[in-house]
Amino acid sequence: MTTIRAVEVHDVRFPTADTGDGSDAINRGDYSATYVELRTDGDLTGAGFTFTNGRGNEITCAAVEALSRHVTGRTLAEIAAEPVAFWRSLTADPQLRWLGPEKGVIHMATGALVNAVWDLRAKAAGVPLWRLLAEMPTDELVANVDFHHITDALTPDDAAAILDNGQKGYAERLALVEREGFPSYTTSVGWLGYPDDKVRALTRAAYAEGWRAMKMKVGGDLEDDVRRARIIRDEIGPDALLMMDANQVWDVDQAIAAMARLAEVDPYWIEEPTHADDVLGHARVQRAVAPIRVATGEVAANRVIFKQLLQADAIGVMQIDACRVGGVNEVLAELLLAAKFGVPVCPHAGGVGLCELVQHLAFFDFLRVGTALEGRMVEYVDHLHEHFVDPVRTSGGRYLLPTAPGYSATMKPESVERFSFPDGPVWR
């Protein structure tokens, strides 16, 4: 019986601000991870993390330490037997809940710990996480979802029906992604801090490598945005997809006006056109810019925000993030909500290790929940994969199935040591 004996947390930061990697309308930071290791009484170690942008990562690390008492001493069997009770012990700690509830730093720390537990569960089972989830019985999957506050949109019976239906054709869908991988798009071509010549060169290279969907950052000077969008569209031609991401910088009316100008390059979606919590604002933007889709979810605080976005017909694409919410359990609720409302899921990735995590969620969604590839893509950013033991693999603009046991979350010890803040060699 595997017992978690200790929780170790590491503040790991990479100096990406120097090169402009990850730069957008509001961010120019150092990609960072609040990296968690669960030490057990055996040979297995669970790894998980949440992603931050540099300064403040120490706050998330402190939040993990504050929550760790709910994890230390637990057995995997105990957690698997009562998964929602375990999840709520983290999200509803009576002395910490006031820091959220279920949002912000404390919820991201919950996600790091929950992700580490799922990594440990998959390693103990000897399978990659996507397979552990995709081949789990319906009743067990439903038992891992906290339906509190979402039953007006998704009930346990709804979830069971979706998951039962997902068992039909499972073998055929698995054979398809084993053979062809999962559709993807790249954001590495269009960071806001890149000069025009670099945008053009990166776009041309990405197209040559097989990418037929690319995303750019917008939200700076509008004429600059238009110029950069024309560069990318010129390089990829009329048939490839071009997405845009404003990172919440616009007010609602600004978003509508900006997209009227940017519509000339035929964008597929506009991501985060306004404040992440403004459900009605998103709905108004979606009505105004259609047939351009509105996409959001990267920083949606919890499953309740997703519920409202779907109920309000505010999005044409739902994005999920592996770390912003309370880990795998809450992502399960979000995927089921999207399936109930018939909205395709395109996971947000990039940062530190997000590609490694969300690939498992996307494959699971296709195999067992959404069961279709139409309108579905996973974001890909070509940064920092070399620091992971089981890095993401792509070919021809598509993600390849992970095969190693676990959640692909384990970082190389030498990377943790070198980039630990503030005492690692890179930061000293």
The other form holds:
2 protein chains.
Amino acid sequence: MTTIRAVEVHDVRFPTADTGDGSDAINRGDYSATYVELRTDGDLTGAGFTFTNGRGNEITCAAVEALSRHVTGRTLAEIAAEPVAFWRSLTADPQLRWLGPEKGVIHMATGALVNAVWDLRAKAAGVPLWRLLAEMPTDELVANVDFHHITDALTPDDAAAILDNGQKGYAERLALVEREGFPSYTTSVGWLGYPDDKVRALTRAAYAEGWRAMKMKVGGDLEDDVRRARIIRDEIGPDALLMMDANQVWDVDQAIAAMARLAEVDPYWIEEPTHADDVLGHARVQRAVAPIRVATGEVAANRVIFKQLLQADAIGVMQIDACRVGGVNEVLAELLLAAKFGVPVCPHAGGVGLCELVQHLAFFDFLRVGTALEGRMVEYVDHLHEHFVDPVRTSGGRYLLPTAPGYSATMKPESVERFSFPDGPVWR
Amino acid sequence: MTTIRAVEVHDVRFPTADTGDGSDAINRGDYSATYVELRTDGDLTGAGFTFTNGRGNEITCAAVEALSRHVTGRTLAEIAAEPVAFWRSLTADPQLRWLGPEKGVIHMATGALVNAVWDLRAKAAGVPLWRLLAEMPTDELVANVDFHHITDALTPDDAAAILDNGQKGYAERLALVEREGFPSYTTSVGWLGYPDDKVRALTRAAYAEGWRAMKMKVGGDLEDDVRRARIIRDEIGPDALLMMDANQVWDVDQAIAAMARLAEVDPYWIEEPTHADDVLGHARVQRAVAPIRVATGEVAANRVIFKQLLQADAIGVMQIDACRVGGVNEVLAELLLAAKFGVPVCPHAGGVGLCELVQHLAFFDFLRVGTALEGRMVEYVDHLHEHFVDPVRTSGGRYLLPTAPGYSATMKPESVERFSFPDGPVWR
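Instead of the form predicted alone shown above, give the structure for the form predicted together with a further copy of the same chain, please.
Below, the chain from earlier opens the complete complex, with every other chain and molecule after it.
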């Protein structure tokens, strides 16, 4: 029986701001992680994190410290026996809930802790997280979902039916992804901070590597966006997919007008056209820009926002994030909601270690929930993987199935030490 | 010219958890404040705060520290000249925005700082905040509102028209509230933690004091709710208003069913029937429970949520909060949105110092924006006022117009010292 003895929190920051990597219409910072290690009475350590953008990482670290009282002293057996009770001890803490509820700093800290618990659960089971989930009995999976505030869209019976259905053809789907991996797309070509010639060179290189779907940032000067989009379309030809990401910079009517202009390069989706909380705004944009799909989710605060995006027909692509919400348990709810509404899930990745995490969620979704690859792609950004013990592996524009036990969340100890803020050698 | 030289943050906590005060279906804690003082090069000090629920107050304090770089060194003149640029320096910080955006801890910390700046502006002008706002030229007021992400519902021209209209009859409205104060209601009678006989005694006393509108907490056991509601209705008679507050505990269908049962006591509104982020859920509840009004807002994250609640006809009463959102500037946007959609505003109060703040917003709303008293009431909770230098004054169930310069946000230095966590004498 594994008992969690202590929660250690590390403020880890990578100095990426100066390179233009990760620059978009809204965000510009040092990719960082509130990195959590769960020390146990055994040999195993659970690792989890939430991704932040530099300054302020100490705030999510403080939130993890405040929440850790609900984790320290718990056994894996009791967490597995009453997973929603455990999850709510974090999300419905009668004092801390006021600071969200279920959103922002306090929810991201919950995600870091909950992710670490799932890493530990998978390591204890000796399997990668995707397999732990994909091969879990339906009733046990359902018992890991908090249906509070989403029963008007998804009931436990709905969830059970989806998961039972996901057991049919499981072996064939597993054989397929073992052989071919999971489709992905790259965001490494079109950050706003990059000059035109860099965009063209990176696009050409990515195409040569096998990528057939690429995402660019938009939302700066519209004519700049058009020019950069034409460069990318010119390089990738008419058949490859070009996605656009405005990172919430537009107002609703501005988004509709901008996409009318950008439609000439045949975008596949427009991501975050307006404020992340604006369900009705996304719905209006989706009606106006169809057949271009509206995609959002990396900043969707919780399952209640996703529920509404689906109820309002506001999105054609749902982008889950592994760290923004309350960890694996809440992502389960979101994947089930997407399946119920028939909307494909394309996880958000990049940042610090998000690729490492979401690959597990995407493989699980395909194997047991969504059961189709059509319209599914995992984002891929080529940086900071070297700091992870079990980094993603890609080939020809596809993620390969992870095999090591756990959630691929463990950072190399030397990276944690070197990039710790403010006392690591990089920051001193 | 006043320059802000330093931001001081105090973690102030009052040990209220043990008394049952403030207990509802979701929250139970020690009423606390992240209390901010802006030290200047002159005699004036700006005071502001955000309200929290005990544990975790150190997290909002850390967020204030992280944001204070945007405040220290600024002059009041430059803030007043470009108020939205100043506001966005906080809300659109390219590194810290990721932690919201515009929600939860980081936005509450923004609110504390922005409120302190407005306290300072009003003190520098030598007038109470309500008067500073109510007598400000229309173009200057409009320049204090960030319309980003709400132009699909409210444009600067819309706002100017509302504020111009609010100049008509101003003197008469001012004379009215100087004479009669502002209607309010009390929440002191029906916390979930109170036994029946205490509810009855408090209700009887409140009625005798002149209160004709009272709010009770619901969302525990439904039969308990019915029994307590009958006690209150029995005491106040058929004509006084009885409001109910479920503090988000219900799912959508559960809320509809519970209100069908509670309708027998003729509730005036049901507050927070479901999750604060659930715009579409609130809209369904509002359609189902009419003519009972749905009220919400104390946990609405920002103006984008309020915009949608109004667009979706989800609320019959809009409840602003002085500290949850990004301070006075964002509340201006919310009051203007409510006026545009014709929904009355009844501010949330209670907690620590919320009554002190929202009275200014309610008086301003009546004098210059909403221009009617019909359906307007400010919440009143009778605790912790003794810690403020300029506490609210009420008479016969009405707030009296504040007269001291500033935002009534200044705490007594001895209270700050005594209740500072963890080193104040109360906590040591």
